[in-house]
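A single chain comes next, written as structure tokens; it is the form predicted on its own.
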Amino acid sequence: MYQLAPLIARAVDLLEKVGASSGGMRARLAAAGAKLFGGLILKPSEEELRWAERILRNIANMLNKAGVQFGVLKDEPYSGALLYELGFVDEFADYAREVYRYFKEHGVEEVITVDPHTHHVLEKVYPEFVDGFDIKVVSYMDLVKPTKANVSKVVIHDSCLYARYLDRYDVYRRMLDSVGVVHVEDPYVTGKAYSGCCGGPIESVKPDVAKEVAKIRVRQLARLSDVVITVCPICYVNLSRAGGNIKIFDLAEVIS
């Protein structure tokens, strides 16, 4: 998902510019144009590519420091999370079975995830669609032990999946606590039951709506701190598109 995030951001900007949210014929033409010319337009900048690489390298370094032995597949398959989340259930089922077959062919017994969408779909959804799914799924957050941070006071934008469905709401807070980072809390802004949405993943269907939701969320967060920590690449993309006088960082950018 981190490697895909820069492409998602570019794709959503393109869809928004050509009127994908309008519906009807205009939306179909926008989709066709994006498919035809996407390869020419959707080229991430070097800065965006370095952002994704920096996060993944930092996670790998923290895993190494914690003594975790792991490998990286040469051709790692995408989890298919957005197929499921956008309602393409039959397509997702076929895709999930192919991913599982690929894992088994390569001797994979355990997967370390680095984002909430991948973790949720592998741990909670694959077993419903893939007969005999037996791969252990663990988050990098449960394995690393950060020792320092490059920020001091932040507000956390929670991933709905981590906070409400994967029981990680307190995990990344404890990680920040362990390196002395103050996270400003407000039950109606950062509370587990009430924290707001970033606008995703509907940005691929209704980019204008996603941006307006993100703007509301940015205004809420900015009241608590001008440094926002995300724990999901989709959240990072959507909040970054919203603008505002805040600095947005992924968790794995600020701890090590």
Given for the second form:
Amino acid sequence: MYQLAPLIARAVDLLEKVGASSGGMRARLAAAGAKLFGGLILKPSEEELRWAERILRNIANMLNKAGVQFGVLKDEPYSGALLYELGFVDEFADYAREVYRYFKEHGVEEVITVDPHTHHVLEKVYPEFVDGFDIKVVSYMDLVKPTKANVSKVVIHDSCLYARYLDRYDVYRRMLDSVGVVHVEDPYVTGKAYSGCCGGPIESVKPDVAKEVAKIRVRQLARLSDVVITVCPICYVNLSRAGGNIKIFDLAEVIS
Amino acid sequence: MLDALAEVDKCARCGFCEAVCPTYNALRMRHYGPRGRLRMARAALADSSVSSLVLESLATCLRCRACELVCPASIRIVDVIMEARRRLYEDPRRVRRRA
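For comparison with the form predicted on its own, kindly provide the form predicted in complex with the partner chain.
And the full complex, kicking off with our chain again.
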């Protein structure tokens, strides 16, 4: 999903500019325009593409260092998480069966995930919709052993999925502890129950509301530190849209 | 199997969920919070046609589950919203446009 994040950022900006939140003709025109000219107008910059590549290369390096043997599919299929999360369940079910078929054709027995949306749908949702789903799903966070960090004091913006669906709230905290990074905590800002969502899941439905949610979240986080760590590409994109005097980094940008 | 209507009817309308809901806190509109969304879900599950506000309400849930962790009745709020949303998307003609 990291490869998709720069494109999502462009698409959401476009949706916001054309007033997609109010629906109607303007939103329909934007959708038609994106279909026709999406390859041109949604093309991410070199810098944005390098950001995604840097994160994925760092994760691959950490996996290699930990002695994990893995490969990368040439045409890695998207998990379909967005379809499920936006409520298009029947379409998701068809798509998931296709992805499973593709995995089986390529002899995949285990998938290492690098983002919470992919991990959640593969581990928790695919078994509900794909008969006989038997692929093991493991997060890179469970495999790597970072030895250094390039930040010293941060605040963590939790992924709702990692914290409240996948029971990984402590996993990335322990990783930061292991490399001596101080993470400032406040139960009403970073607690498991109270850590706020970034607004990202509705950025394609109501980009203006998503941005408002992100602005509130950025204000809360900025009270604790001006360095914010995200663990999800969607959180990174949506919090980045909110502005504010903070620096946002993905976890895999600051540890190695 | 989720009995979505039974889940909706567990709601005592205490409003604890609204304190933690990101969309409610951003807009301060009841149909943008979990308590309001449960009422909207009831309409989507039980009524033959619904206002477009119902669609707006259900489609903007972030599924972040913050509300579920503070709900005294342990309502499966996100699952109810997902089920109601699925039923609406099955037949979008049920949604009345606002004048």
